[in-house]
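Below, in structure tokens: the form predicted alone, a single chain.
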Amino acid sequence: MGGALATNAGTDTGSIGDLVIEVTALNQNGAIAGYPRDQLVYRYRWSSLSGAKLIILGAKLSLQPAAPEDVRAKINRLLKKRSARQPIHDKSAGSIFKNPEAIAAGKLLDRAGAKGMSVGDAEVSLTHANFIINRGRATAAEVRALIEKCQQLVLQTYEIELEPEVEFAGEW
């Protein structure tokens, strides 16, 4: 939840930002405190809460009450709409990069022919060009060179710079 609070996770249908009322935070100083939502900024895949030095706790959402077979029938519908679209059935961290403005990231890294390349057992998706797989025993290494090599790869041939979507930890 907290990654999703900070990074604002979302979909096609919307993000997590459009459902929040207020956040609750531990702070530098081991205090709890609550951020209302007016207090708080969402964007396309970011947050106010991106890179603030805080522990999310939780949050309060304001959701829309449905039956359970209207939840089911939905749910039922986007993941038949994902699995058609997106490699759901291999080993992947989802999404990579983040859509520039004009054109999607998985349409740019497909036009420019990255489907298929690889780096060790680390693979863009033929199913989808914004999602690397996990062929075998891919590491975080190779996952992250394939990642460069597919920012390289759009920026010769269309000058876009992709930003990841992912976050990376620790030393590169």
Ligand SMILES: Cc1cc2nc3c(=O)[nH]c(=O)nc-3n(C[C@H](O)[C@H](O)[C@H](O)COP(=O)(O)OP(=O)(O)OC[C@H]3O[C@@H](n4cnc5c(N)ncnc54)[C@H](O)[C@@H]3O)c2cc1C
Contents of the next structure:
Amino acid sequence: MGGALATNAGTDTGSIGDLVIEVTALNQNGAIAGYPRDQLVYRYRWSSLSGAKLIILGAKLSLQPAAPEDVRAKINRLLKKRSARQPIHDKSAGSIFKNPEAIAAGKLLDRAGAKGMSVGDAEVSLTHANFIINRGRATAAEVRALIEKCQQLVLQTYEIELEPEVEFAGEW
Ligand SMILES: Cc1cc2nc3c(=O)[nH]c(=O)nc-3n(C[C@H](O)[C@H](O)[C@H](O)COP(=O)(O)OP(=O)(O)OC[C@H]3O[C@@H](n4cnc5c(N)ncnc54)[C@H](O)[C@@H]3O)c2cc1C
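Mind pulling up the form predicted together with this ligand next to the form predicted alone we just looked at?
Starting with the chain above, the whole complex follows.
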């Protein structure tokens, strides 16, 4: 929940920020405070909580009550749809790039010929070009090098700068 609320996780059906009533967080002074929706900014894969040096502890969300079997059926339907389009059985970090406004990052990468491109054991998925999969022993450096290769390819082909959705942690 912390990561989802900080990054405004979502899919093409909506983002978690759309559901927030209030977020509870621990601030730098060690105090627990409530942040109502009107004090928060949520944008595509970004929220004012990211980088705000707060530790999210919980949230009150506005949800629609539904019968458990209907919820389960919906989850199964969405998972089926996802497994047909995304390499959910391979090791990956999810979508690598944010979607530019006009077109999905995966489509751009696919059209530019990125599918199957690799650095070491890191490979652009053949199922969905916005996923980099680990074929076995890929290092973080190989994944990052492949990310940069993809960015260069799309920049050269379409003059569009792809912005990573994943975050880079540690020393580079
Ligand atoms: C296979 C796969 C599929 C994915 N599909 C999607 C998708 O469809 N849509 C999507 O939006 N994302 C997707 N993701 C990306 C990501 O995993 C999700 O957004 C997830 O919600 C992140 O949550 P996390 O707890 O793993 O956060 P982390 O990855 O651990 O952290 C993400 C960010 O949130 C911050 N953070 C984490 N916890 C807190 C906290 N308690 N308080 C404050 N800040 C915090 C971290 O510092 C970091 O900056 C996918 C990832 C994978 C691996």
